[in-house]
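Next comes just one chain, in structure tokens: the form predicted alone.
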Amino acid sequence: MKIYHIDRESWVKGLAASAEVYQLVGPVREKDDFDFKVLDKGQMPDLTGTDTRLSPKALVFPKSEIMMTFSTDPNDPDCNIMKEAKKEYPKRAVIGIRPYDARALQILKMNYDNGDYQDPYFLNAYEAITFVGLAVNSPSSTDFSTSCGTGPFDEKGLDVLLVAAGEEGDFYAKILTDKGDAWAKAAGFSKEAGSDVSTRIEAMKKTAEEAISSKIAFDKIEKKTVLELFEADHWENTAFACINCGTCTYACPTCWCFDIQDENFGTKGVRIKNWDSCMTGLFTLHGSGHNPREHRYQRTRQRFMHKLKYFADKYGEGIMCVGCGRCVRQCPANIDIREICETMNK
């Protein structure tokens, strides 16, 4: 495994060089927060924030995506035939993705790439990306990633792990895959770090993990039956403050709910996949008018049962949460998944 030392000047030149081969994506400051955007020529990713307001899942699971096109013109030989929309998947390098967000994309991938079904839209976008992660040296107070099978220096799902080297603007770049090596070569990074760098990185990792005081446990949830948790008597009280706004689902890096709609423009039309949320009343409304999750507490229960029980039972890969803390920070009603997990576990 190669580890390069990248000084500030080399970093700027390297990103410019890699932009000749890759479309670069990175965090960009927007008012008081950060979001992942395609970087303009010469634009540098802003790596000063802990994480972004929304996760980078939109890179592989867009908020709105055209899947099919069709014509309703009776004179068109392809009338009423759905055709896959022409799409391009540029070779991308995502700079500064946090380790827990990279792990979240692997969780999404379990849903979109399994023995029953493979989603070409998701997989084509995912395979076109080189993930250049940035370790979290100073975790936030709402970070509980170490409880969720990931952590501030986790390497799963990454092609390169960047670690702030201590000097102003310098990084250590840990090359983890062939895709990561190809990006480093395109950037011209070749200065190998000293022989003691692995020890230094491990020490920083240990310090960062020990700084995470927030923990959750779900060992008893795993042993409970679905009905024991579903029929528990705390759900109405748990959901009392929830306004079903869906903020938690849109901010969450592992939520994958979507809706599919057809839209016509004259005789031309498209089939679109849009983000949706299990927290809204419309999500489960039947054409008959019946809604199996008519009440707010039922929708709140669905969200947390899915994340903490259904997913874990189905895939055997732990809970559907990476502990980023976005939902905790952004919920307008101060609902905390850590507290709900603790309630369910008890």
Second form
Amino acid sequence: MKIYHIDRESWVKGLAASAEVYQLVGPVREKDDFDFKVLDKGQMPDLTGTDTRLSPKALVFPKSEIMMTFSTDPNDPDCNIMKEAKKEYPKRAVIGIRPYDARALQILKMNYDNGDYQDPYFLNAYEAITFVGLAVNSPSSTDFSTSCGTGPFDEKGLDVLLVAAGEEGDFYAKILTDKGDAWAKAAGFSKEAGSDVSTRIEAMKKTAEEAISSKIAFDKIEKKTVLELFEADHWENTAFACINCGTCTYACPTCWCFDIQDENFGTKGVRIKNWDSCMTGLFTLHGSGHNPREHRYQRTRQRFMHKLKYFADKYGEGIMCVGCGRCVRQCPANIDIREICETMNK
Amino acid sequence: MINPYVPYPVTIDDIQVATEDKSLKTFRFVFKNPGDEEKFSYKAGQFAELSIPGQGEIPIGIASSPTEKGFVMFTVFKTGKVTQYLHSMKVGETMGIRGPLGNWYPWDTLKGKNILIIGGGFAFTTLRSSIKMMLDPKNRGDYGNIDVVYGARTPGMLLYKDELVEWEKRDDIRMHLTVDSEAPNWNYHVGFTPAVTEKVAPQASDDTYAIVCGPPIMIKFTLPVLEKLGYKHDHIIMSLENRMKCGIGMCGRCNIGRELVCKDGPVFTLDQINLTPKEY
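Right, and the form predicted together with the partner chain of this protein, after the form predicted alone?
Following is the full complex, with the preceding chain placed first.
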């Protein structure tokens, strides 16, 4: 496995060179926060923030995406026939995605490629991306990623792992896949790092992991049955403060639920896929008026049961949370998944 | 990669008002593209998304039987935006169907077994598909006794009346039709479905399975009757409904615990349902 040493000048040049072949995407500062955006020619990703406010999931699962188009014009021979929307999936390199966020997109992929069906919108977007991740040297106080089967240096969802090398703006770039290798070639990176680099990266990884003081455990959740956890008497209390605003579900990198809606413009229209949230009553409302999750606490319970139990039982790949801490930081009611996990794990 | 969101285009071939209050209509669809009918090959108990561009989609049980060729049939209750619009559509119009979706009644397990079908109201659609399929001369030998308990509020609210009358006359299926209260010219049972079930259902045995599909109130009172008759929970088969969008196990709203009603269901044994939260 190759590890390159990239100094500041080569970095700027390399990104420009790879932009000839790849559409570059990276964090961009927006007021006080960061968001992943397609970079303009010559624009550099801003790697000074730890997490973007919203996760990078919109790169593969846009907030709103046209899936199909149609005409309802009776004179159109294709009246009322759905047509797959024409889409381009240019080769993309996502620069500076955090390792646990890249792992989160792998979790999304488990949902969108479920063995029986494949969501082409998600999968085409995902396959087109080369993930050039940036290790987290200084984890935030709400980072509990190491408890979630990932971490600040996790390589699972990445093609390249960048590690800020200490010197001004230098990186080590650890090539993890053929896709990563192709991107590094396009960028022209060729200076191999010194022989002690693996040891240095390991040491930095250890320091970063040890800096994470926030931990969760779900060993007892694993052993308890779904019904024991579901019927526990704490849920109304646990969910008391939750106003079902859905902020957590939108900020979350692993929340994958969506809605399908039609929009008409005269006799033309589109069928679109939108982010949805289990926090809303409409999410489960039957045509009859019956709602299996009528009460607010039932929806809160659904979210945590899904993340910490249903997903874990179904896939055997740990919990549906990567410990990025976005929901903890952004919840207006101070609901903390770590505390809820602790309650469930008693 | 096959795009599972794109419906097959179909033409509405026939529309029949199905109940006296006109709240249900039965639609027959014919596939516009040769080959799509083959791709839509289904089993009794599955459902599909009826897709009307500009209106949306609705998950509806397939009422036709796999033994019926050349069309697919659905009976739809007028209740929301899409169904209201569908009820206003005319023969000859184009729309879409996506499917078949979900699992089916466990026909492999049911081979050689006696079958008790219990249905109520307009949840009789996939049961009609099942009965039609089993009564087909090619299939009838695969199953033992067939008992059908089917109840509705009034005679005019029973679906597929012509066929019910026809099946009533046969000797290879026992029909137990019932309505909630006495009605003119009604010569069958009177009373709620659970009470009639208690009277007419065959005793439980390892070789007898019950398929139950109906409104929540009917299910609530029928399950204790079946238990009393000795039916084991793995011999009671139910079809669930939940709000759905994608129908392919991705959009996330129809779960009961870890199971997705659209993809892991809609058919479950009571045994399986007992292990999940009752969020349906």
